[in-house]
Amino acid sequence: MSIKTATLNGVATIEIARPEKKNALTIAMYAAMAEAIAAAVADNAVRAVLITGQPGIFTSGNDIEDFMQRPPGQGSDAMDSPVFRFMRALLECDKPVVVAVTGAAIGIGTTMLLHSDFVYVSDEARLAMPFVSLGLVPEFASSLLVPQLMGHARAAEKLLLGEPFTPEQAVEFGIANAVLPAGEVVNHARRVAERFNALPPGAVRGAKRLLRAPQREQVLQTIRTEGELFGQRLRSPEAMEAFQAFFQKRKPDFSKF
């Protein structure tokens, strides 16, 4: 398992350390993520959750072969895997969540910062959303909030041409709170969560669940609708090709199409 999980003054750490794999992430480690935020939640003595990388390196994203191994279902099965579980889970926390993001953030290592409530980013982070040239479409509600957070012009740079973008680009779109230092990032992510120990914790759950709930309904709706199409372009062509040249280190081929 390559997910460490820690509990120690009110916060329960979700490390993702899978560093040879550049913290790729299986359908496993999405299961184990799952669980663990499950935990926090229902852990009384917790207060805050906090994720992060490794050094250098928070995720690179979906581990590909073992994505096309395992893909997730379609329809109602697809909301059942463990990748869709993680997405719930995540999104339903009713304690702070802070994340540490140590370095690359790509695919859902991006998405899920938009459904952070505290993101810390290292000044050697790169963050990008590179969907499309997987033949792939925005998953995690990505397709509703980037256009909210950035303007669509910006937007369809990030989700359509799949540009990255700097911390202090994420800063000034409104994904990110703060860019630090790479070796100051993790524990200034840490001293912010363990300032819910001080805080009244049902307060704290109520005001977080009212700053979410004007678009609840929607980013559910929205997570459904891009899951299915995610599932449909998974077994396309287009991503055969393109996960294909990314296991032969080439250029995919997109002429025939």
Second form
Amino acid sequence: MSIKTATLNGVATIEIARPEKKNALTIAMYAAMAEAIAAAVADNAVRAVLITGQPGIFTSGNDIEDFMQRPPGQGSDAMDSPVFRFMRALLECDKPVVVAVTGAAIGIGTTMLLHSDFVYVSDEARLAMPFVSLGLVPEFASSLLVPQLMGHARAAEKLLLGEPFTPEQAVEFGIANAVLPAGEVVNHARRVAERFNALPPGAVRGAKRLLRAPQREQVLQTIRTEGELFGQRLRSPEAMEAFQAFFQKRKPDFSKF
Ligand code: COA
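Next up, the form predicted in complex with coenzyme A. The previous block was the form predicted on its own.
Up next: the whole complex, starting with the chain shown before.
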């Protein structure tokens, strides 16, 4: 199983563990993560959720073979797909979500941080949202939240050019809380998650809901709008060229489009 879960001392840990594919997320892995978040919400003994990866890699994003062979459905079908179920579970999780970004966080690996509460990044990590380079468009409200966080000019670098950014920049932009040495990031994130054992859970849930409430409707609407276009783009010749180029380990050629 490439998602490992464990609950210990009030913290439900979701560990992405598919290092041979750089922790690329498959349909089955999204489904497992959605279930793990739902179980954490339902379990009174859980006070916080911790999401983590492997040393040197948090996740290389959606599995590109799944993108090619088994893309999420379009329109309302897409909303039932495991990736949407996972992101909806994350958005609706009323317990604090702490993320230890143990290494590279690509695509949805960065997008999910926008919907988490505490983000600690290894000093060896890089973050990137190379949707356009893959013939795709931003997803899960990144087109709304990234420009809000860093301004349009810098968002254009990250979302149009797909430029990677450093852990320090992630902190500067307000995406992450702190940069930690690679060997300490998971323990630090766990200690933050464990602090919720000493706090009143009802007040934590209420405060988390309030923090997200002002933008909730706009975020959900943006996710639907992006999802429509994303579904179309996944089936586009531009995306096919990008996916094939990735597996053939060559540069994509977009000159014919
Ligand atoms: N989907 C499917 N397979 C992936 C993958 C992904 N997102 N990311 C990596 N892999 C696979 C590679 O195909 C390779 O498989 P192989 O050993 O069978 O050839 C293996 O994982 C190792 O990847 P590799 O590219 O050789 O490792 P690297 O250390 O040189 O580079 C990354 C690591 C993460 C920078 C690079 O793999 C990458 O750019 N991945 C794609 C990221 C991406 O565009 N994600 C989608 C965002 S929307």
